[in-house]
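Heads up, the chain below is alone and in the form predicted alone; it's given as structure tokens.
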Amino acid sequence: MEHSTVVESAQHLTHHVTTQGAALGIIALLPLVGSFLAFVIGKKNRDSAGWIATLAAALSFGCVLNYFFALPEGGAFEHRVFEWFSAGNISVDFLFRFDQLTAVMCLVVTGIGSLIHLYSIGYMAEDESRHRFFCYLNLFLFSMLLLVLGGNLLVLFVGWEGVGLCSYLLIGFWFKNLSFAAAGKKAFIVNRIGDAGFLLAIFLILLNFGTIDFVELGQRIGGASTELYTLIALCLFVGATGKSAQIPLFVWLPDAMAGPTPVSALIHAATMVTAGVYLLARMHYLFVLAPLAMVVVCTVALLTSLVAALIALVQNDIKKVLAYSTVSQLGFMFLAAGAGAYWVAVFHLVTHAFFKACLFLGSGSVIHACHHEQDMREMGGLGKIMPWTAATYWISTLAIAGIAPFAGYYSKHHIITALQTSGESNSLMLAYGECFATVATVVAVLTAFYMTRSACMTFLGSYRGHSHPHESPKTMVLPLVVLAFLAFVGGYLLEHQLSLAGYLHSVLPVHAHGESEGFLASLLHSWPGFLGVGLALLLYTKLTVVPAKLYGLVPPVSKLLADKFYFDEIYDFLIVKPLYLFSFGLWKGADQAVIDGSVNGTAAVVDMTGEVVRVTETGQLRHYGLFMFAAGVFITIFYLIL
């Protein structure tokens, strides 16, 4: 997209922008209400807090549809609420924006959020503490609404750290536990590492442009080198990289399971892992500028949604597949933002919404029955046992496979398509879009493949645990079913029916995406879904023992992959503890030695001076008297001396 096209789409905005008071604001402060009310109230009467805090969802998912029939093609609404502050030429105000890009993360935050808020009251029934729970899920909410609806970058900036603030307190929920608090510590410390690279890039646009307001800062983004453009990009995309777990900054997010799964449902796929796409999205005027970061964009995309998927072919704890799962689809979503296609990226983000909430819910279904065993060694056979719950399972897994007509065929299919017509837009792709399609079929058949995994170990053959799974009450079903339901004609509907491409051209680049196929041709191009669910079920309810030929190969590839490659290892190693020994020397050599080392010191010669002193002070008066006469002789022979 050229320079003046995104210039005149910016300008385009404003002629259409509607003030619309102090309700815009009602989308964010609702959940932040729920929030208190939830803790407050529920601290006396643990059941209400549940029902307050989806309330609380529900109510701004009213309001987020209301602003939604309301808004102009082509206009947004905004509020000013006050000046933030004001140094010399810069103005910041505290600004909500609402339009199509916002309508449409607003949609997948409340939408999706209402769902897990309503499954959370039967998930975690019998938890002492769900009154704090839907306080933090509440509070949660809040800050990736005041990301979405935030008019300029510091606002923005401000949702970003409240969902990693929220993140610490939800995945370290049972904090008693130290391995689950380690984990709410990791994902904190990890996000602050991708949030200096956040801020940095606030201050080079401040800096050099001497506004963050995004409409603005379209209109005055021409006129600096390409290296300025390129160097702010990829500052944007470090504090991306952070959110959204891509290579070098994934690691926390598969820990991030430790959380109680509605936690894991909502980081995943409604709220937080999804902002750096969304950053992405809403900086694209200044990506395209940009091609040398947008090919580091898709390269490190590329590599970590292959990486993920690998490492997820062999984990058995059916969390830990969804997590890294997660992370591989993360990594196409940063493809299509790489190859130019926002449009699709927020796509793949909302069909990714349906069929990964449906599963991390689906998957707390079945921990739940199976009184919190998370290892699929010790399930199978739930199919007959829990049919609501794999159903709605299946049909996921079908959608995240990408086969024809299920939700996630559709944004797959366009990402495919858009990597390998990206040298059309950005000629330093020329060499390589042609590659990244092919490694990404690659990674879409892997994912076809551990997805059905996953679903055949859970729900296929005999039960092999030890307790007595049950299926999960009405409130953690109707969700999936609502959910299952969109991850089946979701992606159809966005494609046909409501054209995501139609709606988001006025803020969003929308190249030519081609002519509607016919279902054959869709079936076709699903080949990569085929082939992956097929050898799943082959080899997992036909072939149960691998061939001896290649068992030699297995387990050290296997082992490799277990270990992660061994990047938690490799940090600590490089990162982790250098940093420890140089903390601990300076604790012994600078703290301890020198600081105290002196306040310790000045105390002991203060002491040892004394104990001299005392000795003069014995109480007599004749020593006293001794005393005086010895001043008195050394002072006068001082003076006739001198």
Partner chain sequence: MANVSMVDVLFALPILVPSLGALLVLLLDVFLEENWPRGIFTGVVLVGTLGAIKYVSDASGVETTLFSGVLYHDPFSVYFFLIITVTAALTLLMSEGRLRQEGIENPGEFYALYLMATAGAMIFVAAAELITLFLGLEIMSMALYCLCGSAVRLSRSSESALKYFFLGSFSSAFLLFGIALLYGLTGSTQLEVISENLVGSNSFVVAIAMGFLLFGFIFKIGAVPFHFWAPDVYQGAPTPVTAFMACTIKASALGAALRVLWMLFVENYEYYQIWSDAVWMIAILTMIIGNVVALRQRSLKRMLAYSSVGHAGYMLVAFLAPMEWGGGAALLYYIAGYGVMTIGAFGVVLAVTAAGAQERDGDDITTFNGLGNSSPVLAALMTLFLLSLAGLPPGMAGFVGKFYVFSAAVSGGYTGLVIVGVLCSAVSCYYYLRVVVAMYFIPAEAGAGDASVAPTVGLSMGSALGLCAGAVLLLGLFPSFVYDSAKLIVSGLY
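None of these values were measured; they are calculated from a predicted model. Numbering follows the first chain given and starts at 1. Whichever C-alpha set is largest while still superposing within 1.5 Å between the two forms counts as the rigid core. What changes on going to the form predicted together with its partner chain:
Positional change of Asn66 between the two forms stays under 2 Å at the C-alpha, relative to the superposed core.
Once you line up the core between the two forms, the Cα of Asn89 ends up 2 Å or more from where it was.
So that was the form predicted alone. Now I'd like the form predicted together with its partner chain, please.
Just this one chain is shown here; partners and other molecules are left out.
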């Protein structure tokens, strides 16, 4: 597309009819207050904490609904809380803006958030410090809402870092286990690497456009060089890779499963990790001006989804499977964004939130039932014992597999279509579009396969474990059912009834897409899902010996997959260890030896000079006379006469 067209469209997409004065802050404030109350009151009465937190989340959801319904088409609400800080040419308002994109995000965050809060009441019922847990969980909701409500990059960044902190706290919630705490730290630090890129992007934007307000920025965009846009876009993408666990910064997410399972569902599946996708959607007008960056996004996303899917194939920890699946699905969302179909990315974000939250909660239910056993080899046959969990899990599996009419199908189908047509808007993608689409289809097959595998291993067959599993309490089942329902019909509703594309077209570029297909066609289009599911069912219910044989077929490959492509080890070996050794060397070598050495050395030299000169003090009268006389003669001759 022509530069001017793109710029025009960007300006158009940020041209809202804004309504001032809506108390948007209350949406975020409720969970913050909830967080405080959950801790203070929960400290006295542990059981109240969960209900308080859930109430806060639900109230917040109510607020969001209120604004959602009040939001006029093509309009936006704005809430300028106060001028945050200003100095020189930098002025930042604490600004909330509620437009269609935010509305979708808020609904997901508070809606699913409320469900997961409710679920957690049951899940955490026995934990000693659950008041702390709910405090953190509500705090997370607060941060996430700041992130999506933020009307400028910095408020977004506040939320961005805030969710990072909550993630850190929640991953390390059981901090007595040092490896859990370490996982939290790792998450935070890897995120920080991304944040550094994000910060640089903010600086670049501020320097070149003089504003970080999304609307103003959209209006001012244009005129700068493509290189600059590419640089900014790439910096933003670095930030996104950190938060949304893309290569090369995805390593923290699997470790993050150390946290309680509801946390994994809420933070590491449904909401926080999608923040990167949200960021790309938010800053779409910058990305469309940087075609090269879009290709990079696509490439990284494709690679991530493939690698993660491959790893997921052989994991035995139920949560690890889901974690890698999340990484892979996030890759799908970025694929959509990279292809220029931002609304599709958001679409997949939403559907993914439905089914992945359901899956995680389901796995949580299983883990809860099996007394914190996470290894699928120790499960099996749970379908009979916990039918609700099994049913919802299966529905979500089909959804993620992309089988029509389950939710996942619609968003996935759009993604592959968008890839195929990406060349239309981005000439650099012309050559690769088909190729990307093909690989994405393969990943879709893999996804269907490994998810079905996990469902089979967990719920089918006979129980292999040693504890006495039981169905979870109602507070846990209810959210499962709701989410499963959404995973079932959510995609269809958003595609046909509610028309997400139409809803978002005032804020995101929505390209005309083919008319809606019939049900049969959609079934036909879900062949990758059928293929994956079918294959997995075959292998894990009928030919149960085959998987082990396959696994042993090419040991290096399976080992490579099982060991997650050695990402952690490589990072450790190439970056972390050398850097630590370097630091240590810097301290001992540079700091103590050279720098401090030269300081102390100077002192020592002066001291030694004193010692040397002291030799002249012989105490002998004759020497003194001689020295004095010689010096006198010397001075007289050298200075006075010469």
